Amino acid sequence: MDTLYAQIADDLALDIQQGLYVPGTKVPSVRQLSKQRSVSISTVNQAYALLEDRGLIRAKPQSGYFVRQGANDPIMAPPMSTGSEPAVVGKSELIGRMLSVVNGSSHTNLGAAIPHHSFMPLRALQTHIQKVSRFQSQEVFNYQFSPGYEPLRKQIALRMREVGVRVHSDEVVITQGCSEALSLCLRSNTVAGDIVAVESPCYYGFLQLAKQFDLKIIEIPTDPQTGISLEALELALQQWPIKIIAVNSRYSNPTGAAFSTEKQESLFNLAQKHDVKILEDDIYGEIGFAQSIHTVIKKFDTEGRVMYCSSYSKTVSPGLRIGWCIPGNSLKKIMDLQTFTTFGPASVSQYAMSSFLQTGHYDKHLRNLTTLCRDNIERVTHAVRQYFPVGTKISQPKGGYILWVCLPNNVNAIELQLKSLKKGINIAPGDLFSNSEHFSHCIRLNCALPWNDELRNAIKKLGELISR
């Protein structure tokens, strides 16, 4: 649940967006609002500080708080993509350049979608790692073969009920992050030359996996708010021998698009009609804001057609490398493949994650993380509107912590990446997310960073580089 000051800020923000308070008008004084809402002055001050961070109001000394110019202007969303024909992709050099600076402290990481350590429950994880290492040392320092540690699989199966999926723990496979889950699903269901349909733009890691396995990618037109076009997808299914449909159903990377429950069911029915499998990546699914989606495509799967993948890398720890898949009728193939390649994730990680989930603290952490991500999305959005050139279009995700930003058409995102790295700023150029050149003027921004002067100045400096 949101804090009281955040609720007050959200209520006033809604009033501003709906035009109750127009730009230039004064909002209630701190004392007035304190009396109206029966809260302390300090709570109202926190609410107003949050609204200032979001760029909705500003303080005038001795006069009070006023609505900023442009506070209720609609955000320009990126346009729908156009898709492409099947093709092999390759972006390893660009990816390597972006990831090369992530582990150091010399650059502000607006590029890789990795949460800052302050967003993660590090102290709690340390406690649980020490606990399992001390009391279950024989088990945690031994192999844990596929499908993985049973108590952890049971906890994941139980949590899947919250999104309408009822599975047995024996149907869950623990993997080394979501990347291995996606890799296992692809390798067990395709051969070289097969075609996979994806959203456009699409997560660059998936495109690289497809390249490794000599698969062809067909990009389907995608709306940055509602996701892949089912009409365009059906046309592609009629024209091409597509083997798998790969999608993020909730808070897509990089656009933040989310499928409604009705669209999830329609996509499943379409895959069923054309006898195609679905690879569902739900790695950001638990970081949903207001009006978030509480179902996944896997909910509608009664025949093992949907291969569902996720992980705790975005919500608990990227370094634990704990992911999972629920691969349906590909279960046996995937277990065999994992057994004779990686065996499975480190046992200590599986035991520690299971111990952390057992305490019941995960949901509280998730609420705090979601609030942090939502507030930062709003703050970064405001900073981009303030510092980037006119005509910039910004996604409006309902979850996750990444923004998709379409710059004026004359901007080259790869050149911008090179310039920004020299200035100590890391970004992800749009070219990473497609085999086409449709997104060469776009960038993806990671918002899971502490909001401070360093981050604000990095966005300002980035805006200056774009405007040159």
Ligand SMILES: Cc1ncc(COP(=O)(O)O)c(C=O)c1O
Contents of the next structure:
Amino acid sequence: MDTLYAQIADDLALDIQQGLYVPGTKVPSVRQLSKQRSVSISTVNQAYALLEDRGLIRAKPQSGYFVRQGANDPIMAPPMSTGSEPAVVGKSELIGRMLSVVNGSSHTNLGAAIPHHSFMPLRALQTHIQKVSRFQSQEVFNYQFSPGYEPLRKQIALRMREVGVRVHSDEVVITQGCSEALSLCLRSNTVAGDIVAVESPCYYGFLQLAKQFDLKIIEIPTDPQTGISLEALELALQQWPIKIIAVNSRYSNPTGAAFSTEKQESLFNLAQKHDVKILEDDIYGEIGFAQSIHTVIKKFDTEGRVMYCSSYSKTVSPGLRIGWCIPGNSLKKIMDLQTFTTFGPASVSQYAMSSFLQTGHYDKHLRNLTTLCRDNIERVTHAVRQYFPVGTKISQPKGGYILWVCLPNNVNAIELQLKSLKKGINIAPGDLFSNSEHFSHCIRLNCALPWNDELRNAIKKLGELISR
Ligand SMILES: Cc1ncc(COP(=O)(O)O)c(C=O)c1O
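Return the structure block for the form predicted in complex with the named molecule; the form predicted on its own was the one displayed.
What follows is the whole complex; the chain from before opens it.
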């Protein structure tokens, strides 16, 4: 549930969008609205500050708040992508440049999709790490073999019910982040040369993982709002011996697209018809905005075909390295593979995460995080509209905290990245997210950063670099 001020801001934003208040007209005064909604003056002030940040209203001294010109202009969304034929992945060197400036650097991190530390429940994590290492030291400092710490698996199995998945805790494997989950699923289901179908654009880490295992990637045309095109996917399934379909069904990295529940079911049916496995990466799934999707493809899996992967890296802390997979009928292979490669993630992280979940504070944290992310997505969207050149297209994510921005075609995002790094700003160039050259003019922006002058100025500076 949203905070009160966010609800009030949303209601007014809807009125503006629907033309109840046209640009130039005055919205209710702070006092009027506080009376109308029976809320405090400070709640209305917070709602109006948010609407100002979103670029919907502006304050006129001594006169009140007015709807901004252009407040209800539609945002131009990036177009459907075109896809490409199966090919081995390249481009790994580009990723190093983006990641190398993350640790210990003073750059504004609009590049890597990492939540700023103020978005993480640091105090609670400190407390739980201390607690488990003090009171369960023998277990915490020992091995925790695959499939991982049972109480944590039980907690995850229970939480999966909220998205329609009923699994036993023995079907859950705790992994070293979502990365290990994806890696185990790929390795246990493919051999070199196999073809994996992905959305276009898609998470760069997945492309690079496929490269490590000598797999070929076929990019399927994808809508930045609704995700992979099932028609195009079916054609590809008819034409190529695809082994796995890998998707972010809820809140794609990088576009924020989400599949409706109906689409999730249709994708499952398609995979069943062609006897192909699905690798579902739901890492942003719990950060859904209004009208978020409360199901996953795994819900429709009656036969162990879907390998579901996720982690707490985006919601709690990437440094804990706690992820999980529910790999269906690949369970045995995956447990063997994990046992004989890593044994599984650090015990202290598993115990601490379980202890944190047990308090019940995770849901409250998620609600706050989701509001923060949604507000920031809107603020950054507004700043991009304000400072970037005409013709810029911006995704409208349904969840998560990243924006996909397509710049005018003549902009080279890799050159932009080099220039912006010199100005202390890190961005992710679109080329990372595809094996093709289709996104050379696009960038991905991380919005899980505190909204302040530094961030606003960084976006303004980027706009200037693009327009030069
Ligand atoms: C879509 C997606 N999947 C997986 C990962 C890797 O997650 P983890 O840090 O839990 O290994 C990321 C990280 O950015 C991601 O965006």
